[in-house]
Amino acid sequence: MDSQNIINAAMNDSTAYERLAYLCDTFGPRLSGSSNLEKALDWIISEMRLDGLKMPRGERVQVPTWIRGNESLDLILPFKKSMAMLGLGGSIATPKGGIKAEVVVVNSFDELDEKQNDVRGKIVLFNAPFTTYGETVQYRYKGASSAARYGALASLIRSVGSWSMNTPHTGVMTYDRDQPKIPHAAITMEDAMMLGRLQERGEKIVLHLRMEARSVADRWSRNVIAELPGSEFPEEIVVLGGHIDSWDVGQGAHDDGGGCVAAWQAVKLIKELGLQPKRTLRVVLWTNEENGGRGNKNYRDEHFDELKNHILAIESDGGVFNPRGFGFTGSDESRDILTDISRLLLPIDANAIFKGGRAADIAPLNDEGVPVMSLKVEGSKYFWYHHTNADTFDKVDIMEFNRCVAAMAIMAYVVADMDDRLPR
């Protein structure tokens, strides 16, 4: 196998990136329990079967069901503004005439115990800084109940991201059972920021919050797979994918549309290069990451007896920015064998092998001892559009995704053609 050839097939082939752009502007944003998702899910499958994938199909998944309805926030004090908003994932929704309450701006959680007497009757906002996301994102999980334990009828965060151009970003809550539950919603940097100021200087604020957030019954979705069988040991499967659900904003293209178009694609592409590996390579979209992580959860308890032949699972969902390698969680012995294999992928410079492959979608493969692999890219932009409106398609950059592609694509074919297993 001449990896050059994949990457040279990768990079001249427009395919797979308008498929993308197909996705995004014929379906939109792809949330959980919505018609969008599902008629995507359909277009994918018909795709699959002309590619000649073997068994495109979907396995039925019961996913939760939020819907946004309309929203709005007005300042009210000191000056009137119309606010960009986005309602959070799992929210309920304000009384029918909205909120109009004085707002307590806190920059931490420790600040909100500081100031809890201050909290009653008033609406928070955590104008926390973005440090790290999994730092940050803990006010979007965690704020509403934090405010409530204190008496605020409703809580707002400054959006989790790196950088805004007036860009809400939305994203799933939860709430504490023992903890009342209220509104909850992000609003931009540069407005939390403001408000901020304001309190700073004395100014009293005074904001109008209208949600009509829901949550309904359950509803039917769909992990979708289909295989290209191996030549010799068809039962052993390398796994290649992402999540196929989005928020209900922008169109989910980086996030996560186009890594699972790149999984679908490098596996295509080995078919179309005439490429058979020993073992079977199975891509996988997974359906519900982004609100309940239910797809993940379904392919595992649907193909557990499979699982001790899973030989690798590999993840796309940080965006389809120029890779630059993968990370991984498995043996040192495998270790030393995917960096072996990594040295073909320095032609497209993506040739790093990172230590911590878990991702959300292959975390409860990992915890049934599968070794997991996922794509790392030049992510610097990435929480720009993350959750956004912004994240639409004419963000990717093609030369961009292709690396991906054939960087998926050599790693899975290579891993999946060795004549031995890799040792767990």
Contents of the next structure:
Number of protein chains: 2
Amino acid sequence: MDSQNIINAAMNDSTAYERLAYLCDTFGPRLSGSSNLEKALDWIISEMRLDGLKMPRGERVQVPTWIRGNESLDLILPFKKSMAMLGLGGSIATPKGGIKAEVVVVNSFDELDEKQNDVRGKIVLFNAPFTTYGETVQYRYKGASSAARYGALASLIRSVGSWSMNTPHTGVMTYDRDQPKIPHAAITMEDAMMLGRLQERGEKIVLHLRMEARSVADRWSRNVIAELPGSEFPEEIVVLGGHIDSWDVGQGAHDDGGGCVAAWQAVKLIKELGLQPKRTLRVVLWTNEENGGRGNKNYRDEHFDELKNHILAIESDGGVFNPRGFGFTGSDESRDILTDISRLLLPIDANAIFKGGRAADIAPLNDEGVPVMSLKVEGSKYFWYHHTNADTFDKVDIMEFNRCVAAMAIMAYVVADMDDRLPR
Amino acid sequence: MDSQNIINAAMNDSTAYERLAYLCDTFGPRLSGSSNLEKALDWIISEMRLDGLKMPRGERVQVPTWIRGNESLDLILPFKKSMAMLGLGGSIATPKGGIKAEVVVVNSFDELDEKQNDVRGKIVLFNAPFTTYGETVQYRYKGASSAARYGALASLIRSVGSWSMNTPHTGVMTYDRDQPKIPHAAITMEDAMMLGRLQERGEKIVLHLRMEARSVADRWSRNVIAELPGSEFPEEIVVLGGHIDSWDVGQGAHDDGGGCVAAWQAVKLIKELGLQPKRTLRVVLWTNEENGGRGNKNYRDEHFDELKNHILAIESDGGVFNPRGFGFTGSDESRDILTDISRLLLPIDANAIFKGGRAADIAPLNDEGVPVMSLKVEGSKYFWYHHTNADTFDKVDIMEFNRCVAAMAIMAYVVADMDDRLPR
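Could I have the structure of this protein in the form predicted in complex with another copy of the chain, to go alongside the form predicted alone above?
Okay, now the whole complex, with that chain kicking things off.
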């Protein structure tokens, strides 16, 4: 069996790790619409060509483009303090000179409703503790319009993270059509908790928020695609990938440079081992996952006629920590087959098959009937780094990362090499 | 025996925790010479008076005063990036407009010596990995003069910390008399490692450093002192305390607000329990530990005649994490007695007696013959926070903190209440 060869090859190769370092250090963060991202894509395509992958190419996609500009937040009362902050993606700017206003701290949307008569002309801070990402991120998505509804001038959130070292987290936010648009930014968990305590002690809190953020016209970006063609059924495709855009802070190392390079390396490794599965392995690095999802929609549309021959789509977008296995969304019959395959991952302790594999870039494919998987990792630190300046290359452990490569490679290879198609 | 009462009382009281919150949130960081520090001292003295401690007072001390001013660091080549940084305490400013120069990365003083002909007119970055604090901090202390010796225009260090989330660490630095003074600052571990990688790849690195730091004339500060008088030998004194100054970032919560409040609370608790040991318990909160040590020298000098009656001096300055026991410097005979006493701390798992108790503020007392102890805690995260913006109140766990209070209270009380003096 080839799986132990694949594991050995993955674990004894530092190419992926060095490429991830180069990607992170050379291009920096890769927000949609930035030249960093496009330069990174050029480099990836040229490297894929050196790897001998088939037809490395960029498929053009127009992406929304948001520019942070300068920004700052200062506590004015009860004492002076400059606060770490990050504007949220899609937010408007403050007026020139900023917004200086009293602050009302609320711990939840319910508490905002209770205090709705107190927030007019003020800045609302949502000091919501992290529970799950899905739950807590609602304050990032909807905080601004919720506060604007009651007349707030601006809104802030306690950063959506599970732990902090004075670390603000950015991320995308949205505006309701029916509400005035107000600036929306994240402060650190530490400062949010402190302001909560100050309010509890009856202190009057005044903040001065300055943001130059703006959205400009859509710009061109690309999904990067490259293949290892199948030997028997080349028109049948197993997709594996990640999203190559990141936020405009840190280096987008765990989110999701690592996932992209792991998928790419998985296919490179299979090729280098002289393996050619019956079906085609296609690396897809989607653009604009973070603030628009245009990449995955464009991929679905451009490849719509092929989707009936998409056997499986695998995304890694949860950090490249120790892999535990895969989440899966598809038929019970296919799940049983994948569970069998996953036993090959026992040597790296990554053999669990969990329910639910709809990661952001593959969910549109799943909507069209494609079975989907997402790499699941030991994620206890993922939301320490997510969307922060601390999501940097040094946070990636080469052994953990290489195990991700091995897990992706084995799962994709075996599914692509079966005699029969994975049933839908 | 009273020790279980003391433990119970400590563990069921949130006064110290709330006072630490108030200290941190209301006054902010407390650098020597700052009004923050002096306001904090006023508040502490007034609260100690409410506690009924004897003669809470400030003993005036002149302290060196360093002011950070504005500062920034930008990577210019090979790409643009604004870098988190902190000037080091005592550093001079850059010229107006800053220093823009090529960077030479070295991993050690030895490597600097090897590259001595390459650094003239450049910025030296010491990218030394953290080993022990005592070893790695040498780059902070001596980096500037070492680099200046070979003609460097400025020097930077990889922050002295054991782990980072894009977290620069400040701290005191010194200049050799014989070398030109050059600006000296800390960058994050992440950025230092990245610059190291860029240099390895042969990239030319250019940085633009701007610092307005300056030292001004000494200002007045105070050591805060308060007592619970002994019932039989009031002239015999057991000192317990911490240093109340901090760096000018974060809130100085673990370093060393927590240690100060723990020592203070220990004495308050003993008083509230109606206990009065035979000897006097004296809380001492030293000023200016961080950048001068004037507080501890002043205490030694002001109380020189009393030192022969200083039975024991205990400092807590390693963070208020779970206590493990105490380090001790003194005679074997007294160590045996203290080891017996430490059994009382078994219920909170803080009963170890380690070698070496010379913390910064009590070392001058030890030099005069006073036995000294320092609280030892589970310190694996201490150098995550030390001298950073992340040293904030929220990093203190109330249960761990209260165990520190209990350990300090029991050790100080029992030593103060023995029939015989602790032998020297």
